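Consider the single chain below, provided in structure tokens and representing the form predicted on its own.
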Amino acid sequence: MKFKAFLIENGVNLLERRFLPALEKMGKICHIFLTRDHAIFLHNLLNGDGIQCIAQFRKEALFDDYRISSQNEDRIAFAIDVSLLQRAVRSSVSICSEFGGGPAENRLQIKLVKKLPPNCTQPMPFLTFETKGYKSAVIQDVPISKPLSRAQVLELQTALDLAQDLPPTLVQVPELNQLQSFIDRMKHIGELLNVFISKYGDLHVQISTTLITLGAEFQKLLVIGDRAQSPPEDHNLSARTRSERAVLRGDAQSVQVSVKHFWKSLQCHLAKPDCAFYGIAPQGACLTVIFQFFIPGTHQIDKSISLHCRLPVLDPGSN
């Protein structure tokens, strides 16, 4: 199996200083996948322990001259660790900052490559950057795992097919610092994050605990799929008595999710997304969270690029 690109320098911005601060804080060892048109960043698909994460681009948005093969009808994945890669990548940035010259003299490669390490008898696979200067090079080896067996692609291609259903009804959340100002003071009081979504466009949160009741309310929010028009006489009552009616009716879910995987999942900011839209999965599967970028300088969704978290479900709580 083989792999060769160039780095160009949106895709250089984007990991360096959006995704790979943000997939850091998800954990410390995630896949990357690699096919024909995409390089996808995996967290937890295959173990199923924790929140799932998923950032997939386009090759276009990170890579020129994009060069891969393998017997695995061009796909590979490999395990690395997120924190070496960032320092890989940050280091090379700052090598052709300081070599300097035009942009054909310092493009920064990236490949696989099998090497021998010092003190080793059986050569080892790396993902290696290659950083060329006005007179020399500089290399960097980031180890990874042995790449993935066909049975273990198939696997995890399966995860990801799974893992990109969409839940019937998605509300928008604009002011994501909103939601993760409300998270950052309750993350002490409780382990327990109550989350109800309903198609008329509320989001509730709610920490309890035996002495303390905290919540959040965002109402009238955009709605994606199923929706559905707030019964009038609901517009006076609590935000409690409204979610449970809604409930009943059918017009809503509810999910009781951890609230450290809420927190993490909210570090995905660090990515820069222009907005997020929160679902619950059929059945209270999965809580959902999707992040979207738009074009620089335009309300037009970007398509080359998408992220977004499955939170596992504590207690299905009512559908």
Second form
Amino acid sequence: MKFKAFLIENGVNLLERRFLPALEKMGKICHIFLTRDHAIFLHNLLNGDGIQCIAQFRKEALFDDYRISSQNEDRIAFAIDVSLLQRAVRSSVSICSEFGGGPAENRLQIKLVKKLPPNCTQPMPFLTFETKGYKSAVIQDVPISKPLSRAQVLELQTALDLAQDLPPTLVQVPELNQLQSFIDRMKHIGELLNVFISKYGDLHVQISTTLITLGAEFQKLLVIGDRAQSPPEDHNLSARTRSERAVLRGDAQSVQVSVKHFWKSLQCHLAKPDCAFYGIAPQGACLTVIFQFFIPGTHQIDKSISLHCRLPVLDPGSN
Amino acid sequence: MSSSVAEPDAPDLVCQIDNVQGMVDALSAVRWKRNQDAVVELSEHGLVLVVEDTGCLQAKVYLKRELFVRYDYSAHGRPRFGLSLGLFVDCLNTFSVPGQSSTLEIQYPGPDMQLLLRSVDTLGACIYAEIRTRIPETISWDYNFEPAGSTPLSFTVKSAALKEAIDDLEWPGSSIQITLQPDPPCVTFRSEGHGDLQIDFMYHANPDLLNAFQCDHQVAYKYKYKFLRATTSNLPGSVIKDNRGSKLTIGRGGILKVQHLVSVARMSNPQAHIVSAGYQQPSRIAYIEFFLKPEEDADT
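Mind giving me the form predicted in complex with the partner chain, seeing as the form predicted on its own was just shown?
Below, the chain from earlier opens the complete complex, with every other chain and molecule after it.
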């Protein structure tokens, strides 16, 4: 089992300034899944109850001279502490810039190693960052879990394949910041959030407790997938009635998720996506958020990067 | 009475405010603990919110109708309802978008006696809330605040200095004696307990700090620290920044009245807010009053 690659400048920027800060908010530990073509960061795909987050990069987006080999079709997966990874990348960057020269000279190599740590008898696996400066080299070892077994990798791959299903209707959130500031304030009120998404382009979020109902409705959003015209007689109704009628008509779906999970999904804005879409999976299986990234300077979707979250749906009757 | 014609099923009140943060600030000032029940009284003059603690401390927030951009009152009598202050403030807070002016509409009652709130001027996004109200309990004590004599016993001190002094008095003990003496004119906060701490505001020495002072005979009363602290513990940042005066008056029987002014100026022009600090139009101010019963008769 071998992995060795050089992080390119763009890859370092993507990870250090954008993705790792966002992934850190999703949870302390994530899985890194490396294949011949992709590097994938996964949260909660193997243990079911939290928010699932999948950040996938084509190898060219992060690395050059990418070499991987394993007996499991060149696939390697392991768990890592995101904040340690972030610290290692960050200090490697500062070393690179400190010791002068351009990124071409100071290449940041990353590889999997087994080392015998002090006071240990068993060698342990590490993800090692090696930065060669002008006169010195700095090596940082980030501890990782034992690489996942063949069965676990298969399980991870299956979960990943299942997580690729697209909701039939996706609505684009116009202002992620606005929604985030709203949810920031709303999370003091209650723990469960009802989310309605309609084919008319409505996104309606609502917290309801015995003492208070608080909600926000965003209308006329861009719709991808199944869409419909909202009936004119609905226009003057309250947000709640409109949502209920749309659900009855089969033009909308609603799910209940944890406010905390929803808030976490909004933290993905740290990865600086260019747009965000919310949708409900068929049968209300989960609430999906898909973030898109444009090729810099264009409005074309950068297909080498993808980020999406799946929020578990809570059973309304269980609490 | 109100401008609107009272229809049979018109709500008692529909009002709109364009500075939600100002309202949040004013109400937060009387939020000294986690769970507080408040009573709201509506009238043609505005809204009054009252909170109490164990019959010893009462606070009132006056939101006059001039603070609202629209105020349609069509009730007979003065409707009152109870609600959770914390929930109300947290809920209002969601309507206040930082850096943006937003107009909030408040309506009472809803079809099920709820308090209804909704944002009215936001394009594309509508925020709404329904807060369940209760039948209010009667106010447990009527504080009948009356002047102690022919000359009111009062002083006005910079809000930030008052807060700092009260914060500093935390360590010595649980009760604070406030003494006013006419000659030399001076206000003393004294606390005895684990140690002694005395803070003097000398009228002639610190005219900037103590803006006004009225006292014709020496008085001294003791107040529970936790109640005294409640009067300044949650003063909004804007009050400390504007640093206008807070007025303290001792009434008959030693009841202490503490008054603060909270600016509810329009948010649209922050420059104007700074320039006009101190010249705030009276109509854009929310008044906050605390009434504090003394611990015991210690009049000397």
